[in-house]
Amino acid sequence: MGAGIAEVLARGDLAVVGIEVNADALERGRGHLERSTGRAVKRGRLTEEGQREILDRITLSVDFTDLGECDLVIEAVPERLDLKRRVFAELDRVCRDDAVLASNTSSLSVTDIAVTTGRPTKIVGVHFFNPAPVMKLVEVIRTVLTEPEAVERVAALVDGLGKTAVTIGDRAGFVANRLLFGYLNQAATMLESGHATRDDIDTAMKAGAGLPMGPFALMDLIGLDTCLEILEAVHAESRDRRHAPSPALRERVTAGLLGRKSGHGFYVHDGQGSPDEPAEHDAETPAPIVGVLGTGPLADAVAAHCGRAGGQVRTTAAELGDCDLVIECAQDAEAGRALLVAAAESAKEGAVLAVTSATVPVIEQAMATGRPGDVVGLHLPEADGTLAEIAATVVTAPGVADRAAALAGRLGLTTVRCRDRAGFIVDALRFPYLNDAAAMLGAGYAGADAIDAAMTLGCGYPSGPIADLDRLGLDRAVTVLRALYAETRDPAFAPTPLLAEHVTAARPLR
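Please provide the structure of this chain alone, in the form predicted alone.
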């Protein structure tokens, strides 16, 4: 990170002094700089002359006193508070009184660092994301002691480097990591509970939520030890159960299974292809005959999937006699139960009956039909998306969930499996994360634009959480969260007051 930040500053035509702990570390840093800029030359993004100019702007040293005339010093040592405090004590001694000192911490309290210096008003956080030359987001963290002028100077510098500066308060994990790691930790807890498999969770979040990577592939990329360190730092401040590290994560770190860096984490990394690539379905198998009961966007989307796959659609209970799969697409649970009961009376023996609600237990709907062994949950997190989540209940007959998955696959849908629990996979992971973002907004900790920028620019999400809440619907978010809370009694799943207030007022968050 230190080499990456030095490169970013030098690319911005700034003179840079890079300090390392000893000569060996300094040579490793020099190697990072030369390789990074060299890759840019090979890709045609930088000329050889431009590379030389960048490297010539960087002076490398092992002597802290060489920082004496710097206007800004950015610390990028490992995430240990005692180490950072020692570094800042030395910076406080050798730097000019008007110099701003910044920590590139990703999770520790900047205030805890600032109060050990003689210049707490000039201490800020400046969190670059890895790799620093590529990632556009920089979180600029102010403490209650930081003078506004110091924050403004750093934010202006970041913007001048072609990055996007997001200025926020000093909370462990800041915006991106506080939101991201609550979600990652919940995924690990979901795996540990047996709710769904590693592969199904990763596939669900890619195909159903549009994320670039599944949570387990991402944790392996970040490093499980780094994930654990960040969660412990955030949990120490928040005491939120969502940030209490999952035993599934802690156990792997203890065993030395750290992800890609060690060759084994949640996945074994042996170069055999993408760990979270969904299985393909046989395109030669004919599409099924499907009953689509109900009206509205979901019913229209399911019918469209059938049409694209070349399948036949039946829309009334009287027509269900030859259906392989019957999907109730009602807009409320009571209507859905009535449609399912009617379907159970007229559908042929062996037809799969599917419940689409993610907030009413499938088992409750199944028991009302008189043929609960034929009933599964079949949830489309995005009505017009390509993911179908299949949930069997404790009374679903053997082979029925397999048949449901095969039928959905013949409609061109990617299928994953999970238990009969509120939210299935995608909504159970997505809406608590969105709730965390709404709580952050409601507390005035960061604005809507800053929160969205943190997740899109810092984590590569296709859209930010505040935009997602408005797109998916605040009423849907509150309904799913209330179902999760009713099931788990976990306070972290209770809808934040800001969401409930906006639902009552029928107003979006923006």
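Note that this is a predicted model, so its numbers are computed, not measured. C-alpha atoms forming the largest set that superposes within 1.5 Å between two forms make up the rigid core. Positions refer to the first chain, counted from 1. First, how it differs from the form predicted in complex with ligand 3HC.
After superposing the rigid core, the C-alpha of G385 moves by less than 2 Å between these two forms. Remark: with the core as the superposition reference, the CA shift of G442 between these two forms stays below 2 Å.
Two rigid parts account for the change between these two forms, and C-alpha superpositions put the rotation of the smaller relative to the larger at 13 degrees.
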The other form holds:
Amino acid sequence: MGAGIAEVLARGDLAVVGIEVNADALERGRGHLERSTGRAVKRGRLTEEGQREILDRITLSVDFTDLGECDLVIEAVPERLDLKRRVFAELDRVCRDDAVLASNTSSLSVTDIAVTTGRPTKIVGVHFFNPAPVMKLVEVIRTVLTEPEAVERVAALVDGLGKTAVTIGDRAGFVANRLLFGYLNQAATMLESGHATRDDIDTAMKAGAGLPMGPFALMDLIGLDTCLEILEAVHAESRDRRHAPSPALRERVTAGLLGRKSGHGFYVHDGQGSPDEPAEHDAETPAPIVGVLGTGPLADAVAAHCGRAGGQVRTTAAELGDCDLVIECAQDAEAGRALLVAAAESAKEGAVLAVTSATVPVIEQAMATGRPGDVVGLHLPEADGTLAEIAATVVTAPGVADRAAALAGRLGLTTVRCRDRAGFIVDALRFPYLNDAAAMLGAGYAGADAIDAAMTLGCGYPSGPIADLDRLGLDRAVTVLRALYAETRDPAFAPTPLLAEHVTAARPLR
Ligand code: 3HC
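Just the form predicted alone so far, so send over the form predicted in complex with ligand 3HC.
Let us now look at the entire complex, which starts with that chain.
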């Protein structure tokens, strides 16, 4: 991270002094800088001369006194308060009195660091995101002691680097990590409980929620030890069970499986590329005959998708005789059950009967029919998207979920599997994260623009959580959260009052 930040500053035409703890670490830092800028040269994003200029702006040293003339110092040492305090004591000694001292801490309290220095008014947090040269967000953290001028100077410097500064107060996880890590940890818990596999969860979040990486690939990028530290710090403040580090994470850290940096985390990183790409379906196999039952936007979108994929679409119970797959797309559970019961009576033997709701257990709908073994959940997190989550129940007959996945594949959908649990994968992971964002907004820690910027610019999300809530529908968010709460009785899943209030008032968050 230190090397990444040094590169960002040097790319912004600033003279940089990079300090490392010893000569070996200094060489590793130099290697990082050369590889990162070298990659940009190879991609044609930087000339060799440009690379040389950037590297020439960085002086590497193991001597703290070389920082004597710096206007700003950014500390990026490991996340141990005793170590940070020692580093800041040294910086306090060698740096000019008017120099601003910043910590890139992702989990410790900036105030805790500030109070042990002789210049608490000049201590800020500057939190970069991984990979620092790519991600556009920098969170600038002011403590209750920081003078406004120090914050303004750092925010202006960040803007001058072509990044976006979001200035916020000193709370564990700040904005982005506070929202990101509840989700990452919940994904690890989902894996731990056997709800879905690593690959299915990663694929679901990329294909179903449009994220640049799935949670396990991202934890491997961040470093599992860092993830654990952040969760411990956030949990110490929030006391929210969703932040209590999952055993799936802790076990790997104890075993030294730290992610990309150690070559093995949730994935093995052997340079062979990500193994989680969805399998291609056979284009030669004819598209299936599909019954799409129900009225409303979901039914319309599913019928349109099946039609575009070349499938023959039937829309009434009387026409279901030759269907390979019948998809119930009713607008509420009761209507869905009635449609499913009718479909079970008229569909041919061997047809798969699919339930689309992720808020009513599939098993409840299946048991209402005379053929529960043929029923699976088939959830489309985005009605017009390309991901289908397939859930088998405890009574789904062997091979039925495989047939459902094959049929969905022939309709051009990417499929993932999970157990019959509220929210399947995507909704179960995204709505609690969106609820956290609404709670943060409700608590006044950050505004809607800052929250949305944190997730789009810091974590590469296609849109921010407040915009997502308004797009997906606050009533849908509350329905999914209530289903998750009913299933787990975990208070962390209960809809935050701001959401419930906006639903009652029929008003979007913005
Ligand atoms: N260092 C420097 N540059 C890198 C890089 C790295 N490690 N990895 C990728 N890049 C650059 C590439 O050179 C490329 O640049 P170009 O567009 O100028 O040619 C660009 O990033 C895109 O790279 P790729 O095409 O190889 O790969 P992707 O398109 O898959 O993007 C990604 C990779 C940018 C990492 C993207 O997957 C992403 O945005 N992932 C989410 C990352 C994220 O969430 N970060 C925040 C984590 S939380 C955090 O850091 C806080 C801390 O406290 C833990």
